[in-house]
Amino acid sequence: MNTSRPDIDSPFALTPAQIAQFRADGYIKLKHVLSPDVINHYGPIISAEVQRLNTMHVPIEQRDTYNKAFLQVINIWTKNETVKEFCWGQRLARMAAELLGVRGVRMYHDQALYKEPGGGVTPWHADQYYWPLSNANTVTAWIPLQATPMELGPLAFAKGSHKFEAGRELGISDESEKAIGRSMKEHNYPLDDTPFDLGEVSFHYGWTFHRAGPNTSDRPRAVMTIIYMDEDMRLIEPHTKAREGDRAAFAADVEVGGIMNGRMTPVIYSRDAA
């Protein structure tokens, strides 16, 4: 272990309970996750790289609502070495394969999720609209940058909605928030809407439903996420227009059908090689 940086490689121990609320629910928030020192070691470095990668420059009242929601900054591990190094952490990984009940997992991708001072909702949504993989053994880490209280936007989950597949076939949009909203009261989701405190993380499936408030606050809030999936995963063929999106960003190179290997997907963490 490298002893000059923080500690992002230590095991995290979950409980068997904790391993299956997870599976229930499909989240789980987990509070201590990260050290203050790492959230300050890397923190910093994770925002200088979303001001210098980022490409919306319209004001916040231009934007369509998928654009107000957030900044998003995507494989940031690619471009800066620090970042590649929290990515590839070995803590939040072998949570995740622990969660998933997998032997190992990879990394889909990274992404920077900044909800800037006035910055909108988050619509309504699942990740796995947008991933063309071929089962549910995929999991979001989602990391802020600072405690998060519930005027900077925090993520709120519907409880048990992974198993719930009427509105997979929305992406983010005024009408993902109305009809996935509107669905999760008459199917009685629960809603936990609730602040993270400073190193809290929390684990959520591709097909957990998940919406976030506004940031009614003067600063932004600051979120990294990575994206993990099992790592015996396979491509699917991509039959929609964001799926083939995913498919050219992150698996160029992979095959359909074939196990997803490629340069853009590695194995972060694997119990047969720890």
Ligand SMILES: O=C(O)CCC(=O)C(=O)O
Second form
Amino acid sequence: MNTSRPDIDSPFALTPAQIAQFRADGYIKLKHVLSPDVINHYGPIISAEVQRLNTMHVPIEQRDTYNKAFLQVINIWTKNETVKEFCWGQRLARMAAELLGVRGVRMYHDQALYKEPGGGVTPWHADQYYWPLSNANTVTAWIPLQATPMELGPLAFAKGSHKFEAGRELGISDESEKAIGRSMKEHNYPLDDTPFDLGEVSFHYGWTFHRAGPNTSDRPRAVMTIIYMDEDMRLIEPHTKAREGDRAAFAADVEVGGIMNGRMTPVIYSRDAA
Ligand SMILES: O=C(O)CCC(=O)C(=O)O
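Mind pulling up the form predicted together with the named molecule next to the form predicted on its own we just looked at?
Full assembly next; the chain just shown is listed first.
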């Protein structure tokens, strides 16, 4: 093991019950996944990169709902070697593969999501709306870089909603917040809206409906996410503008119908290689 960096590689022992819970609920929140040493080492480097790479300079009160929700900086792994090291950590990637029940996982992309002080709600949505991917074996690791009490706007999930199809056609918007919120209530999907401890990480499927409350505090809610997909994932015809954007950004060198084995989407963890 490389001793010059905190441990981001050793296996986290997921129990069969936790794996079953993830597949039934569409998400799982797990405590003590990352140590304070890991957060203290990588968190400030990720935050500095968000400051450096952020292109949103419009005052928050003049932005639309999407842009009030968070500053979004994508694929920091391609710009900073230390962030790449973090994104290539074997612990989270192996957990992603085991939760999904696949042999291995590729990077789809990373994104930092910083909800500024006064930042608004993240409207209800399901991520896979944006992704031109052939199957549902996608998972986001949502990694808070501080303890995240309610006033910072932790991620919240509709339990079991990954199997519910109505509303999947809605991108993040005022409309999605209203329509999906209403339908989650009508169909009795319980809302899990609870704080995150330091070191706690959640994993959710690409089709799980989720949202986040506003940041009513005077400090930013710093979050890094890593989106993993089945190593055998294929590119599908994008069809929508949002998916065309993703294809151009993450799969420009992949043929429609082909395995997502392009330059931007390498395998991070594979059981066969371990
Ligand atoms: O961090 C947020 O507010 C939203 C995160 C989210 O939608 C995601 O990671 O899929």
